[in-house]
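In the form predicted on its own, a lone chain appears below as C-alpha cells.
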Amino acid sequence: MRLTLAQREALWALVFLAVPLAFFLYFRILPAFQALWLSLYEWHADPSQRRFVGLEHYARLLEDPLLRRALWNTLLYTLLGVPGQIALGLIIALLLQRAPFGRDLFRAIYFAPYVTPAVAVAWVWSWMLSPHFGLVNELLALLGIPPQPFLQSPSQALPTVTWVVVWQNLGFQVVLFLAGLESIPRQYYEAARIDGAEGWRLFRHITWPLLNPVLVFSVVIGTIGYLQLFTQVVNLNFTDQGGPLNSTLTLALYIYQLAFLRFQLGYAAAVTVLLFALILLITLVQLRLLTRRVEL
C-alpha cells in the first residue's frame, strides 16, 4: 500500500509521540495505580504473605490526629506560600521592567536561589537562623530586637519554612511574569494613554488581564509545589524533622515517614492517594475559577 506524504508525517509522528507516551505512562501513570492497589493491603515483603484489608487504610485516615496535622500544615504552607511568591514576583517583575538599565543583572540575582539545591540553601538559611549564632539574629541585635528561635519555635517555625521557600521560588515568578509583561503589545498602553488612563488604570485593565495566563500557571504550579512541600522541611531543621512539635509536618513529609522509618506502607500508600486526589481536586478548582477570556 502506498501512502502518501501527508499520510507517511502523520505516522512518523505518531511514531515519535509514542515514545514519551510509553515513558510518561510507565514512570508516572502506573506508579499511581501502584499505590491505589498497595493502599488495599497490609504490606509485607513476601508478596505471598501480603493480606488484603479493603478500606481499612482509608477508615484509619479518619482517626489519625498526626495526619490531620499535617493535612493542615500543609494547606497552612500553600495559603501563606503561594500569594506570598506571586505578589513579590509581580512587584519586583513592575519594578525591574521599568529599571533604565541593569535589568538582566538583577534578573540573574533573582533566578540564582532558584536553580540552586534546595538542599544547599535550607543548610545556609538553617545556620542563617540559629539562635546562637545566626546571621539573621545578629541583624535583628543591631536594631534591639532580641534573638529570635525561629525553626526552633512552634509558632515560628511554619512561617519561617515558608519564607524560605518564597524567598527560593521568588527568581521564577519574576522571570515569568517579567515574560509576561514583554509580551503585552505597546499598542494597547499607548491607545489607553491617549483616552488619558494612567498607573493603576493602566494596571487594572490592561496589565493584570493579560497577565491572565502567567496567573494561572504561577498559581497551580505553585500549589502543587507546596502541597508537595518535602525537601526544605527535612533540611532546615535536620534533626528535628517535621518539628518543633510537628508544626512543620508536612503530608509528603508524613508519607516519607510512615513508609520508610515506620515500614507501614499500605497505609502510607492510602495518604498518598489523598494527596493525589488534593492535589487534583485543587488543580481543577483553580482552572475554573481562574481562567477566564480576556476582552479589551
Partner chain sequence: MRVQNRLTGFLALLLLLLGSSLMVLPFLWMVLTSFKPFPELFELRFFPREPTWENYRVVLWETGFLRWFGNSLLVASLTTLSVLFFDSLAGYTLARLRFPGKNLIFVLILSTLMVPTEMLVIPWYVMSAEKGWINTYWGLLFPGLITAFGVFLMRQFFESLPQDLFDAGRMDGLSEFGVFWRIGLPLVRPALAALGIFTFLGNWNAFLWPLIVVQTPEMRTLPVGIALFSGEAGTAWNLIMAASSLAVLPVLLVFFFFQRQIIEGVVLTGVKG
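One more: the block was the form predicted on its own; return the form predicted in complex with the partner chain.
The next block holds one chain only.
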C-alpha cells in the first residue's frame, strides 16, 4: 500500500506528537479531572475505603473560617502586591529610559532577585527583618524610628511578606515595561511636542495607552502569581507557617497544610478547585481585555 503525501505527513505528525500528547493527557489533563473527582471523596490511602461525600467538601468551604482567612489574605496580597510592583516597575523603567548611562547595569541589578531562589530570598529577608538583631531595624534606628516587629506582628506580617515578593518580582516588571516603552515609536512624542504637549500629558496620552497590552499582561500574570503565593510565605515565618495568628496564610499554603500535613486530600482538592476557578476567571478577563486593543 502506498501512502499519499498528506497521509505521510499526518503519520509523521502522529509519531512526533505521541510522547508530548501522552504526557499532557496523563500528567496534566487527567490529574486535573482527578482533583475534581477527589474533591467529592473522603480521602483514604486504601482506594476501596475512599468514601463518596458528594458536595460536602464544598459545603464545608463556605463555613471554614481558616479558608475565609486564607482567601481574604490572598486577596490582600494581590491588592497590595500587583499595583505595588507595577507602579514601582513603571517608575524604574521610566527612570532607566532617562538615565544617561549605566542602563544595562541597573537593569541587571534590578533583575537579579528575580532569578534568585525564593527560598534563599525569604531566609535572607527574615534575617534582616528580625526584630532584635535585624539590619532593617538598625537602619530605621538611624532615622529615629523605633524597632518594628515586622514578621512577628499580626498586622505587619502580611505587608512585610508582600514587600519581599514585590522586591523579588520588580526586575521582571522593569524589563517588561522597558520593552513596552521602547516599542512606542519616537515620532508620536515628537508630534505631540510640536503640538505643545509636555511631561505628564505625554505620559497620559501616549505612554499610558500604548503600554496597555503590557499592563494587562502584568496585572494578569501578577495576579495569578499572588494567588499561588507559597514559597516566600512558608520560609519567611518558618516556625509559624502562615502566622502569626494566620495573618500571612495563603490559599496555596492552606492547600499544602490540608493535603500534606493533615492528609485531608479530598477537602484540599476542593480548595484547589476554588483556586482553579479564580485563575480561570482572571484568564477569561484577560482574553477580553487583550482582544479589545487600543486604537490609534
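Take the two forms, find the largest set of C-alpha atoms that superpose within 1.5 Å, and that set is the rigid core. Just so you know, these numbers come straight off a predicted model, no measurement behind them. Residue numbers count along the first chain shown, from 1.
Once the rigid core is overlaid between these two forms, A277 does not reach a Cα shift of 2 Å, moving by less than that.
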